Structure formats: C-alpha cells, structure tokens
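As a starting point, one isolated chain is supplied in structure tokens, in the form predicted alone.
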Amino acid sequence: MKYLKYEFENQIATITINRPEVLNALNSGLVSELDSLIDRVIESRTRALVIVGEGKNFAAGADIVEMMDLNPAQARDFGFSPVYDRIEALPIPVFAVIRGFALGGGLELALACDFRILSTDAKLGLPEIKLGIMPGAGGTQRLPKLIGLGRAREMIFFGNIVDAQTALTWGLCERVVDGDPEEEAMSMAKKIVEKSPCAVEAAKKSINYGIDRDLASGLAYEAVVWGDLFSTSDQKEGMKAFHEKRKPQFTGK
C-alpha cells in the first residue's frame, strides 16, 4: 500500500495513515486503500480496530489540490462517505487516535469511529466552509448527534477549530491523555478483546440501529438482539464462569 500501513497483533488491527509530509491529508487513493483494508479486517479474526496518523497529526482534511477542478458529478464520486459508512457499520469497536490536526475529512473519519482518543495538542474542526463548500463525508449528520445542533452549527458555519479540552467537554471525544493516546486506545482495545465478540457485536448493532429511530423501535430491536444472545456459547460460558467465580473463555460462537 502507498498511503496506509496495516498491522495485526493479538486480534487488534491497526491502520496508520501514512502521508506525514502533507499532514496525512486524505486523497482518493488513500480512501480506496482504506476500503480494501476494511475487507481485510472483516475477513480476519479482528476484535478491535485502531486508526492512527503517522507522525504528529491524525489527518488534516482532504487533498484540496485533487478537488479543485471537480464538477458536481465528479465531486460526488470523490466523496468518502461510502467507506466511512463501512467503518461505522463494522461489528467491532473502532478507535480513532488523534494527535495534532483532525480536520475536514479527517475529523469525519474519526466521527465514523466508536471512540476518539485525543492527545492534549489535538485540534478538531470542519473548516470546509472557508473553501466555499461544506462537510461532505458525514460531518453534517454525525457531528450534531454527538455534540448537539447548536455547537455543530457553530463548528460547521464558522469553520471553527476546537482544542482537546473543548472536545472532551462537548462530548466530541471520549478521552484526552497527557501521554501517548495510541497506548490508551490499545489498552482499551485489549480490554474489549477479553469480552464476548458476540455480545460486543450485538451491543454495537443495537446502538447503531436505535440512534436514528424512535425509542419504541429501538427497545423492540434491543429485546430481539438480547434474546438471540442466549443461543450463543459465549452466553453459556459467561454466565457459567460468573457462577463458578472464574474468568470466562469466550470463543465468539
């Protein structure tokens, strides 16, 4: 791969955006590689995915040079949303490790992840309005659900960039760490690997289903998915281990 690096160890996959010379700006080739790696993640026994940027930044938006002369049809084809949607739909938890800038399409990539773990120097924003466009890879949809309409409008309409502490206060990230945010994300991922893959997948499916629906529909879906877990070996093992006061050995079946 030209733009990404991939590692897999202890059932945790790591994808590294590897364009530090341009602050890890995203282009169509990079997103195409990301799409291919999602296939690899699905086919493997991956239990958690960590996405990180090489060097001092996560991803400073899309490559403007590549977009400058696009017409509307080309712009729609250039869009990153289909790949980001696949990341959000993965049955495993996905962590975005953010150092430095996560702007534009870079922040939209992070918004498609389940967790955003920040360093204290992180800067997050959707500055597309300053280029005569708007966020086009989920920013206008996912950001309001995380931080509320008012704050999302302020970030999008003004193109404001927020610091790590503001992101934490607003609910735009889950953790801000003084040390290495990748170590924190890996520590969290390792804890998830110890859990039942069946239960984690079911929980993520239920959350994603209910977020866009009314409470009654979400509750009905949750009840079905919860009940289905009682057909799994993981449920039998988890409850038996609890009863026997020992650590469960989950198999994902």
Given for the second form:
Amino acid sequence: MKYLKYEFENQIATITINRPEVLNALNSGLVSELDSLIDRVIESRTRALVIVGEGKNFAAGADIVEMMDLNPAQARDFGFSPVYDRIEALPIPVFAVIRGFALGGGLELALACDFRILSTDAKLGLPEIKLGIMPGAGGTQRLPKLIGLGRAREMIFFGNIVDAQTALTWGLCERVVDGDPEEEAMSMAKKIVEKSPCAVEAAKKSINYGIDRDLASGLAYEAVVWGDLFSTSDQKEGMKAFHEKRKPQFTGK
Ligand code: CO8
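What does the same protein look like in the form predicted together with octanoyl-coenzyme A (CO8), given that the last one was the form predicted alone?
And the full complex, kicking off with our chain again.
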C-alpha cells in the first residue's frame, strides 16, 4: 500500500490515511487502495473498522491537483462514491476518528461511517463551492439526513468550516474527546465486539434500509430481520445467559 496503512488486532481493523504531506488529500490511487482494503476487512471477518488520518488531520478533501484538468466524463469516473457506499454497507460498525481537518471528500468519507469521533481541534466542512464545484461523494445526500436540510444547506452553500463543538451540537459527530479520539473509538469498538455480530449486523442493515424509505417499508423490513435473528445461536445464547445470570459468549453464528 502506497497511501494507506492497515492494522488488525483483537478483531478490529484500522485503516490509516497516509499522505500527511498534503493533509491526507484523497487521490484516485488512495481510493482504489481503500477499495482493496475493504475486501480484506470482509475476508478477515473483522468485527469493527476504525478509519483515521496520519498526523494532525483526517483528510483535507479530494486531491485538487489531480482533479484540476478533468473533463465531465473523467470527473464522473473519479468515483469515490462506490467505495464510500461499500464502507456504509459493511456489516460491522465503522468509526471515523477525526483530528484536524475533515473537508470535502474527507468529510464525505466520514459521513459514510457509522460514528464520527472528534478531537477538540477537529474542523469539518464541505468547501467545494469555493472551488466552483459541489460535494460529489455523498455530501449533498448523507449530510442533510444527518444534520437536517437547513444546516446542510448552510455548510454546502457557504462552504463554512465548523468546529468540533458545533459539530457535536448539530449531530454531525457523536463524540468530542479531550484526550485521544482514537483511544475512544477503540474503546467503543471493543465494547461492540463483545456483542453478537449477527445482532449488530442486523441492526445496521435495518437502520440503513429504513433511512431511505417510508416508515411502513422500514418497519416491515425490521420485522423480517428481527425474526431472522431467532435462527441464530447468538439469540439463544444471549437469552440463556440472561436467564442464567452470566455474561453471554457470542460466536456470530
Ligand atoms: N488537494 C491537494 N492538496 C492539498 C489539499 C487538497 N484537497 N489540501 C491541502 N493540500 C496540500 C496543499 O496544497 C499544501 O501542499 P504544498 O505544501 O505542496 O503547498 C499542503 O497540503 C499543506 O496545505 P496548506 O499549506 O494549504 O495548509 P494550511 O494549514 O495553510 O491550510 C487548508 C489548510 C485550509 C485545509 C487548506 O489546505 C485547504 O483549503 N485545502 C483544500 C480544502 C478543500 O478545498 N477541500 C475540498 C476538495 S474538493 C473535494 O473534496 C471534492 C470531493 C468529491 C470527490 C468525489 C468525486 C466523484
């Protein structure tokens, strides 16, 4: 890997964006490496994924130098969205650990994750408008769903950068950490790893399905997924352990 680092420990994978000399700007080579690492995450039966930036920043957006001379067809093919969609659809929780800047395609990557854990110096924004373009990797779609239309319009039309406390107030992140946000994400990931992977996957699927649909369709899907969990050993173990007043030992089966 030229642009990313990959580690795997205690069933938790960590992907580090490693271009600190350009504030971890995302180029097409990096995104294609990310695509390969997602295969690895799936094959290695990882239970949680943490995505972090090397050095002081998460990622200051897509690589502007690489995009400068693209024509419309090439710009469409630049294609970060298919990889971000794969991250969103992973059957495990995904954490974005954000120190410093998460801008443009960097913030859009974080939006495809389940959790955004920020350091107090985090700065989040979609500044594409200042470059004569708009967010093109989910920003106009995922951001309004997360923080509401008005605030999303404000971020996208003005290209303003918001600080960590504002992000927390707006629901753009889940936690702001005084100390090390990566430690916080790891500690959250470890707690989820103890849970039933079947139940976590089912819950994630159900949330992701419902977010884009009407309530009745979402509820119908939830009922099916909920029922299916009763075919797992984890459900039997979870309820038996409760009854026997002990900690459950989930196997993911
Ligand atoms: N692309 C390329 N290089 C970058 C980028 C970037 N996004 N961001 C920073 N760099 C480089 C700088 O050019 C500089 O390089 P050098 O040392 O060779 O001059 C180095 O990183 C350090 O940056 P600065 O000196 O600018 O650092 P500052 O602390 O002064 O400023 C900022 C930090 C404010 C973050 C500033 O670097 C900046 O404004 N960066 C650009 C932010 C931006 O506009 N991001 C959005 C990009 S567009 C985008 O993400 C579209 C996504 C859609 C993709 C989907 C396609 C389908």
